[in-house]
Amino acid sequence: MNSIVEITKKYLSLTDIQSEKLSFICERLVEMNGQLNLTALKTDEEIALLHIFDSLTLLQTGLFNGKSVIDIGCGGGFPSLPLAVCSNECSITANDSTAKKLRFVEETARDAGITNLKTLLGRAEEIARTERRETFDIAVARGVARLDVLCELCIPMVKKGGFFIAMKGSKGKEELNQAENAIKVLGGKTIDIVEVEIPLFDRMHTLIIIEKQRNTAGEYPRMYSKIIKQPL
């Protein structure tokens, strides 16, 4: 068993099949990181707890069973890959605008035997103006941008009655204060804030759960340059 997964199992209950698939993901991540710059994390503890454990904190919300999920800006596949492994009743769409990273996610999922994950190449603000707009039960994003920007990229992807879950660090509540107007304008409402302690690293991460209560106006999302310059 991969030592990264052994560390993860000290803090999470994993089945043998889940452990095997996560081990494969970690081995592939370490193997390909030098070529593709997939992660800045280097040690086994960092990958185990700041990638795998952190990704799987999403399941604490109880919202994912049987849902269609899009991971906006998935990068090297977190949270997409661990979420697909440990919530196999979900349908996961891993989105990124960098083709080489998305190819890594697609090939890793295929070779690990993960069948509930597919990839979607493109910029979120452009995809949200296609037929994929407002078709997902849940959108998630880990990092990527500050919350007032992130909301305009993610909330338009979610159907009415669905959820956007922003995975933030210790300043999540501070970002939320700055994003409340954007959330309201885009049709959302913050319904919960879940703080999660990351073992060994003495830090708190924050899940901000936003419910999509009405459809997003057609003018959103705007061009990315405008979103950045003039957040809602």
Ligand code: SAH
Contents of the next structure:
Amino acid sequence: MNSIVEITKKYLSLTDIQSEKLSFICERLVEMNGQLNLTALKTDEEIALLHIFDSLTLLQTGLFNGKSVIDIGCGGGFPSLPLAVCSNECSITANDSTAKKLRFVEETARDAGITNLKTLLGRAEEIARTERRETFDIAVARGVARLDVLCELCIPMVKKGGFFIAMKGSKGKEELNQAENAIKVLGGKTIDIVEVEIPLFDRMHTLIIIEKQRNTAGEYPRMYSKIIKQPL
Ligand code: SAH
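Please move on to the form predicted in complex with the named molecule, as the form predicted on its own is already shown.
Below is the whole assembly, all chains and molecules, this chain first.
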């Protein structure tokens, strides 16, 4: 696993403690993948750049200092685990609707000595109708749903004045065109589109930064079947 972190370190500066924790996370991911189906990525380069480096591109926005962050649909812990390691003044909530994946994230964080990450089991659209609604400074999500659908899962979770950052691939801008109405209806406004280069793979990924400018109307989020059938 050292090699995964060595590859990452060519592109990012990491302290020894961060390297050690990230190395532990990769070790667990590879060890448990067969059982839990956590990732389709296999090579050291893929895990280093498409999981760790990609997760940490969020920090390029400069928005994360000391913030409470929810990672919606975190799966095997991306971006939440690398984010927790490299922004230790943030408090990270890793959310997923699948208990076994979330257990993996919880145990990996605990055993890596990560103390600023908690897990939250459940469907995002249901959690957003509890007391957790509009309580986070930032929501992030990667690989969960198309942007118009994703906005309804994520924006209700964010406090007024906070941000939802969608981590998208090269088609981010196209998805954004389709999601403009959802963003507006849910109280958001797109304030920046940051293109980030993923080294070695020659790929551009997109961070879509949406500011929550107004509280979300009580009728949102709707039930998942409705969100999917009639995206805003
Ligand atoms: N973010 C991770 C995982 C992406 S796979 C990564 O980029 O590697 C999508 C994950 O979203 C799955 O683990 C799935 O269980 C979760 N998910 C899908 N819909 C969800 C919902 N409505 N609420 C919470 N989690 C959801």
